[in-house]
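Take a look at this one chain, the form predicted alone, written out in structure tokens.
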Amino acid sequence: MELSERKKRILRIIVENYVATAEPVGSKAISAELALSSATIRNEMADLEELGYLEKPHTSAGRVPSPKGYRLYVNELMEEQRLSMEETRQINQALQIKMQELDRVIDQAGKMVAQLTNYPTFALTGGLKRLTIRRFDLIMVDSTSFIVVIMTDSKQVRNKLFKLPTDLSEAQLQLLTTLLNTSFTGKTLEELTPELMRVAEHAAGSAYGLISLVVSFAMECLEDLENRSVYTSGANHLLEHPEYQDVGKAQKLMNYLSDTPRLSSLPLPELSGDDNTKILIGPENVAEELKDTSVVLASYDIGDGMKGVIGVVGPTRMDYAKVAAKLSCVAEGLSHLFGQGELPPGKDGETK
């Protein structure tokens, strides 16, 4: 059933008042904004409740939006919010850092979003698929230790110090480096084990031991990079919202947000095109722990086949327009930072 424009205006007022106050909204608050009688407003509110757009708490005469009401608001009634120049400047300033390890950049972005929104934040990287080792470098430390530095075809770098029970010469280390770069570069994780077995047929025992040591480290690095990484921030912000004054309810959600394996397996919707944000309201979330919450997501492009998603979790009484605008700005900044090494130019705008 298509709602009348009057019903839509009333629903919009209820959503925005409830977001601002966390208190059920009555006819008096609506009549202050619309030139309608209280009786007319009450009738319209009753209709909206019967249609499933509003809910009536047992202890109040006012109404609150239902997940269905929030969905209509997000789809049709919510105005796009543009950030002020100062808000854009703050986000870009926080992201304006030299290219560092991927996890440090995303972790910092997540903490910033938690501070900007006062909601818990999680960030997921989609994982790089079918990585290969581009190059091995072995650096002598002393006669019984050396450092292995590997670079992948996505320009990710990992290193590790190895200590040996016996002496190793510089010439032996150079020979090992040559063999590794000849036989084990350009191969995926699945291809490294068969190659290691092939080399074992020709290499001497001590030489094979060193080769196996380095290749095993390379395989660990590829496996780690190909898995989805998870970063969470600001779970304590839940306690600032009246919906989570019940410590048991807050603890349940905080435990979920700290469960890295469960978060890493969270199915995420496709985010593409000009609109890189997605809003999931209440029951639209797959995880049982998120059924009474809303999640706002924004996607960013890390490059080299790697995608990421940054999300905010909070009560359904959330300022969706403001949160979506801030997340979209951060995601766009991350995409530019990873892709071009710099942030996008600031955009003039104003907060509605």
Second form
There are 2 protein chains.
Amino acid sequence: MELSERKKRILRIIVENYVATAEPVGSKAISAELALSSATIRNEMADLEELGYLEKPHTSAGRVPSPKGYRLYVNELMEEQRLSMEETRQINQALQIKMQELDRVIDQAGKMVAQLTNYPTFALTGGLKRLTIRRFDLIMVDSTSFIVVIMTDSKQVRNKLFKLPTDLSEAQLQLLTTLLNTSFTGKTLEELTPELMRVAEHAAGSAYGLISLVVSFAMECLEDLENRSVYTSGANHLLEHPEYQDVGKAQKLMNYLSDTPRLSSLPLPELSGDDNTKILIGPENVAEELKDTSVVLASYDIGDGMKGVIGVVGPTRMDYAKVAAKLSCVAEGLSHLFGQGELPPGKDGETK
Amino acid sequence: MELSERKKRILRIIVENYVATAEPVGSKAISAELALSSATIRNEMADLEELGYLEKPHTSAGRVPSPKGYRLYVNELMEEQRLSMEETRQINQALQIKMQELDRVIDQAGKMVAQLTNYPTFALTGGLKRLTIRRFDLIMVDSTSFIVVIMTDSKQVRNKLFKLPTDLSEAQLQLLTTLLNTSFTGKTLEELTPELMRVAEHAAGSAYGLISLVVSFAMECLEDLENRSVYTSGANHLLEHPEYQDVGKAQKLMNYLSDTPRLSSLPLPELSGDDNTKILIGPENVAEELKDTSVVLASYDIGDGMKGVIGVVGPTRMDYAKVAAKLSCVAEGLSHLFGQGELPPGKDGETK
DNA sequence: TTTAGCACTCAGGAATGCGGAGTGCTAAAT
DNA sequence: ATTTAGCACTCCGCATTCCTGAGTGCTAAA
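Form predicted alone already given; the form predicted together with the DNA follows:
Everything in the complex follows now, all chains and molecules, and the chain you saw is the first one.
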């Protein structure tokens, strides 16, 4: 059953007032905005409460939106906030500046969102499966050390400095490189172990345990990249909000956000195609710790069809429109950043 | 003037009790540990207070060590805590496991210390000056993209994926690489800009703005590396401690810790040679925000004589011995990690 | 259907009182 | 000269009480 237009208007006013002030809103405040007496409003509010859209903290406070109320607000009442051109530009520019390795970009993006919204954020990378090494490069540093640079399928790059107890010639390094590239590329993590033994043995004369050293580094990297990386930031903003003046509450949430393994194993909700953001209000969250907080999520494309997620965590009393707009803008910026070069299909395709 | 042995013993008991319980300690509690009546203790405590080693929160609470009291405790009374072999081993092992790029290691080390001590930590890298690029490597990904790997003086490596609107041949890439390596290595940040213009112009025919693209990435990296990097972690632990039940206090400190630029411009105290840790108690800190917190610092060697610092932040009521021991262990582990291959001078040198 | 009026509820701040822990001081004991 | 027992005193923390103001629900009139 549909709510009357008036009830919706009242709900909307309550949500927006409450979001702005963090104080329960009473009938009088509303009667000032609508040309109705407070008594009428009270009747309507009583209905809304009955229907589960409002709650009261105690008998004689004003009303506060319930999660269900926020949900209705988000679904129907909220106006999509469009960021000004200026804001969009600034965000994109800030992202551009820090264009670097994938990990860094995402971390930076998270920090940016935290700063933009004044809420803690977290960002997850895709959790790539069946990753393989695409290429090894060994770079000579000096006679006893070299750097291994490996690149994966996903075009991510890792490197490490190796120091040896013995000298190594440029030629040996060259040999090692080709050996690695011919035998260990295109293999998944599981395929690597037995292969390793065989080849290492076979080429044993030329380079001690070097191969196994490098390959195990590669394996470490694969393992690391196949797991989701988690970045959190802006936890300090939590304490700014009145709902977290209670240290116990704040602590519970902060601990949750610091629990990287936990976050990384979160099931990512399927984000609907048309809009890339999703809002989870209070008890809609699965994690116990988030039952009275809200999460705004946006997904971004890493390329190769892989997706990552970036999210904002805050009290249910949150300016969803603004947060979603900003978050979405950053997520789009990220997608664009990773996708650059892969032309967006038909974007500038139509002539004229 | 020296304190009597007995006064020192009392001070020590007070510090240790207070550290353990977070409750001001009264005369009775002490008289239980020493074979003296509470009255005697009270007299002694009055003296200690007069001398500035103790404070009382109010008339009828017990006593609490003042910063000066902690200082004396740290300098003279505290027993160096030796970690058990087992603990040391565990720490080192944990460090080994995560042996990766410098940045990651340090970040990890910070997280580890936070977890080990239950206090927030921060870690700074050296702030390398007059850094130069040592070598460029360009790795072909596919016909329109390649990865640039640059290595600096300091053996740090950065990389970035470039995508082009046009095709690029392996030969062109090769050419570009040698060009970059001959003209842009060994130059400091300041030396790069004018040079760039000249050479880019000179070789313009072969590769559009590619050179300038790569070089400006290199410059970005240099700039980034010349500034200190800051890693903080474990802020969530702050709220565990009773002194930060006051949200205002906690927030002030957390904001300070999130203020990366501020931290990165901290003047690093010279750490004395024999011991690599330094303890700053309450008002000994320069930063206003730290006036009533303590900081334990340890420095580690990055190599090439460069040093970084890793620190723990917490209330003045801190188990200095334990924290210092753990921190120092990690810092040593780090130094060792970066220095591996550079044999420690004469460590096993003496025969028999 | 809306509104005015009124009795009712309840959080939260100020005022008060009380018990306990710990002190400082004095005078006796060693 | 120290140490100790004893006692009056201070002051936090806690609970209790009281009060006020904001906001409600209900009823009856417009």
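Please read all numbers here as calculations on a predicted model, not as lab measurements. Positions refer to the first chain, counted from 1. For clarity, a rigid core is taken as the largest C-alpha set superposing within 1.5 Å between two forms.
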property	result
Cα displacement of Thr260 between these two forms reaching 2 Å, rigid core superposed	no
Core-aligned CA displacement of Gln81 at least 2 Å between these two forms	no
Large Cα shift (2 Å or above) at Leu239 between these two forms, core-fitted	no
Angstrom shift of the Cα atom of Phe162 between these two forms (superposition on rigid core)	2.8
